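One chain is shown next in structure tokens, namely the form predicted on its own.
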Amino acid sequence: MASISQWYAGKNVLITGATGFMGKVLVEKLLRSCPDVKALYILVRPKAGQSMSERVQDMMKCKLFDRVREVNPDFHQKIIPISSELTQPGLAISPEDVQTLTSCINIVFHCAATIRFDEPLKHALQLNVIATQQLLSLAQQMQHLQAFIHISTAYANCNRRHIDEVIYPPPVEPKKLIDSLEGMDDSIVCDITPRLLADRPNTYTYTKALAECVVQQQSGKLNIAIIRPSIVGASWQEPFPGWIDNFNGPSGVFIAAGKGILRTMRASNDAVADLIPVDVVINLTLAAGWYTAVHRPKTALVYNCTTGGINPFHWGEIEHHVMSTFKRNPLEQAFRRPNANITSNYLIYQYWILVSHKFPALIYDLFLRLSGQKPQMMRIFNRLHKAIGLLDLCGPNSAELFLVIFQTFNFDVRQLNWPEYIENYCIGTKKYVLNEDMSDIPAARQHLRKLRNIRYTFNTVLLVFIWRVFIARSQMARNIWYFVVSLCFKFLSYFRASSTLTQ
């Protein structure tokens, strides 16, 4: 049996989404370890005052790609971006490249989706629906083809509780919702969807679950292979540990955190955290690719890529080893000092909002406004809250994932050991994302211990009001104090006292 890098030299490949986070590290992971594979034809648009040669150029300047670039600094002669947009008719791609793709590609891999959680509806079937049935139909004029991989989400059918590896009936016929849905006025249709939704939480999972069933229709046509990766996280082996470049999903969660400014989320500390590394991810999809290539099924071929099954870890850990990496290597320029609470009790949860998040918030915006610069920290949390909110999904409780291990291509999530992945992962926030130099830890420490002198003052000064205010004033209240106070006094005594007698 020849092996995926051997299966891949010489193939034209064809991705979408490869500027987005899992593009770019499967962009990389090819060119690494495929040396020899021709070529990289990656869909491109302009994007923020950028041409699409910028964009790519930008892509390629990145850290992730330092691997590579010591090997073989001209790898970008590989890559051919190709001017397209999903949201237009034929994904606006030109005739010429048109041409070209279909007499070259060898293996499709859909990466390219919109993953807003509040994305409006119409938009969201736009380019997660009919962008893929766009694809989906010049993949089947593509002289050459041999593998088409779709990229999907675990929580596509996150209204089961137990998720096989297999294509579930949609919610509803895909052509009849969007034909219906055309001509409908985008008021009406931000009317009508929740009840679209039924049970399913948002527009992402629902549309995904529609994609999922255009990609089935044309597995008669194609070789046709579906990753359903859980929530994907900062990589875990390579290029390197701790690879992250975006917000999303847990990062911002982890940053929000060692900031200090996030201090309290809903959620069970025994519920399983479902994170899969995104070299996991890229692993299997490769792999995917070439067993699809090779054995040519008459179904599609589903991957559930999670690690909840085979090796969980819960969100209370994940809790725990957060901030104390945060503890350890403090970011620059903390709110506050990291510590965090993690609760079920939706009452306990409120107060923590109130006291840890918007109190705080309106003293430090009171202080901007009398230094005369403009208020900020109750928006922040407020987008902070509606994030989090949206962070609430339904966790599948997913099938063991088909495991064949390869020496290049590892995705057994059974060896991942989390304590050290999580510190990568908190580790890659600082430095990819928010470009923090790691020999300024020490200016980090002393901001901590300055932060923590503030909260101890604040405590003493708010101790003294209350008794002033209230106790001082109180025959009762001060009676009551004095009682609390004598019986600490006991407990240290008889604690010195009993500790003595050990002796």
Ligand SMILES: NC(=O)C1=CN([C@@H]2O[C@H](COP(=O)(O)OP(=O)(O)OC[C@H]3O[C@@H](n4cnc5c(N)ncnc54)[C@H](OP(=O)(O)O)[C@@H]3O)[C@@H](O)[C@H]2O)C=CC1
Contents of the next structure:
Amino acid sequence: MASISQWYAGKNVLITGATGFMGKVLVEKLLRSCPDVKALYILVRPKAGQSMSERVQDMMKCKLFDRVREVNPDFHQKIIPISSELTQPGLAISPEDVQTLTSCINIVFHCAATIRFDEPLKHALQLNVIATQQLLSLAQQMQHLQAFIHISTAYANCNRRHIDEVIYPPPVEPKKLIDSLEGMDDSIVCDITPRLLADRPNTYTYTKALAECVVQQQSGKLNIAIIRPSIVGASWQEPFPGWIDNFNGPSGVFIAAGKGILRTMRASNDAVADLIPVDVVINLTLAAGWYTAVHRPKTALVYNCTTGGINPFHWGEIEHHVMSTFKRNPLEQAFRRPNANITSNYLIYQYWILVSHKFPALIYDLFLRLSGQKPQMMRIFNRLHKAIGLLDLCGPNSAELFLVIFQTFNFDVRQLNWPEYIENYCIGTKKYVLNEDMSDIPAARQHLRKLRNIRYTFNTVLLVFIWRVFIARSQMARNIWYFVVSLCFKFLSYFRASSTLTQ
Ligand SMILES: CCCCCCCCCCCCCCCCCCCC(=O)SCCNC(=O)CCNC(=O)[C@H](O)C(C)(C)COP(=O)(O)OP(=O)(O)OC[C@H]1O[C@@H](n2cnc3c(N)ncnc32)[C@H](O)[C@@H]1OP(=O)(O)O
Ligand SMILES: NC(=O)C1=CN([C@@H]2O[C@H](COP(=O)(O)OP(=O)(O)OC[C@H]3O[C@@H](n4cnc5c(N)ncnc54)[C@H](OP(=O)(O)O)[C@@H]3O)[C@@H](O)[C@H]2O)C=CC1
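What would you give as the form predicted in complex with the named molecule, now that the form predicted on its own is on the page?
Shown next: the complete complex, the earlier chain at its head.
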């Protein structure tokens, strides 16, 4: 249906979080599929020694924009960066920029957030809740605004068994919490955080729930929609299969498994994974923007954007396809051969952590120390354990997707072929996150063969060593050993004799 692209023609769009994973895909899709969009105003802050303009220049060089670059090499002219630090009063937008935005913006996509699970509550509140309030205040002043789209998460209400497409009462009145925490010492906030979180696993899901409430409370006359994606993964089709640029969520887990670092993970094989490709989320977001602006719903529309309800795939199946892909397309310089298993049993999990993570890390660090290098493997494992520990989230129940199919803005995940998607996802982590060249795969395979031989040699030496120690100490072990050896000899002589007879 062409009406979505047509609707965006001539529109001025404001995007927060445009430098992030989903924001970039949103910018690219708008430029490619809505070529007549007037301008994309993106709120960007200087970061890590780079100015706002340098960051935007870098972003536009990203491979993600290759397809749009082909059709429109001047696409950058449509991107207008606005300097903004969302944690500052007034979002630190200059009065001139406020004037520009309030006079021209037609639609707002609010993607910016801190998605760290271990973010201190005060900071998560500042960015995910207070900045949303401030953006809504700015939106209220926009004279030509037709829709405000807020990106939430399917996990905002993960303390519930069933999640409908409604905004639930918040765990606490946002204003009360903001007032109470203001001026409170950070260490006290840290102490009371677990009690505030109650049945939510982290400050991320807690503050995203508060943000939904703020959107509802401050919507006024705005046309609002809330998008709740589940676990956002690499792209399915657009701009090309498998595009991903970060270690968040499952991507870090896949990479660690592909590098042979991660050998075990605590999860249930039969649990629905609820991954959703980033292009599906963005297509739904743009379609929801159009729908909200055109149909002007009286209350905020909520879209749960997940796969679990209509095309479920399980972590056990994902494990199988991840392992199979990385065996066929190995990552460079793997630590060990990829061989990871998921288990829901706590004791088995702890056993494998000890035997397959900590023990090899200790040996490798010892080897590094002895060869005069800095030990690093234990540090890597500690970070990995922290990350996978934090990923141990409750999953949302099946949620319903807005089941309308558009050709240009496809978000019908019933057509998603999971094995193919997971294969492209893993290859995407290799190409776009680790920047590895596909032509190096033969060398990576050779490296895996070397690791296999090292493992066989190590296991044989270990076995012989243990056996020798055992034999030296036990008469019974010696007897068994002589018995086995004599049995082998008897078999050998029998076969030799029978083969001589048959000649
Ligand atoms: C065996 C095959 C397995 C297949 C099955 C496995 C099944 C298990 C299920 C696994 C997935 C379940 C996922 C559930 C998640 C629900 C998500 C809900 C979706 C959302 O709404 S938002 C997205 C979720 N948010 C995140 O994922 C962010 C999580 N990250 C963090 O909170 C922090 O980054 C973290 C992990 C606490 C680390 O913090 P810190 O120590 O301070 O380090 P930095 O963040 O500064 O990063 C330093 C450095 O490390 C790199 N990094 C970050 N994360 C990882 C990682 N997971 N693995 C490897 N490396 C990682 C990061 O890029 C930095 O690198 P630099 O080079 O920049 O230094
Ligand atoms: N990724 C996922 O699996 C899921 C994500 N979501 C939601 O989707 C949205 C986007 O997530 P995602 O793209 O993955 O997140 P990213 O971490 O990749 O991007 C976050 C964006 O927010 C911006 N931002 C953060 N802090 C500030 C600040 N103080 N001032 C200005 N900008 C800031 C970042 O800018 P900068 O580059 O300057 O840091 C970046 O552009 C979020 O609302 C998240 O809750 C929902 C479900 C799943």
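Remember, it's a predicted structure, so these values are computed and weren't measured experimentally. Residue numbers count along the first chain shown, from 1. Rigid core here is just the name for the largest C-alpha set that superposes within 1.5 Å across the two forms.
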- [ ] Could you tell me whether the Cα atom of residue 487 shifts by at least 2 Å between these two forms after core superposition?
- [x] yes
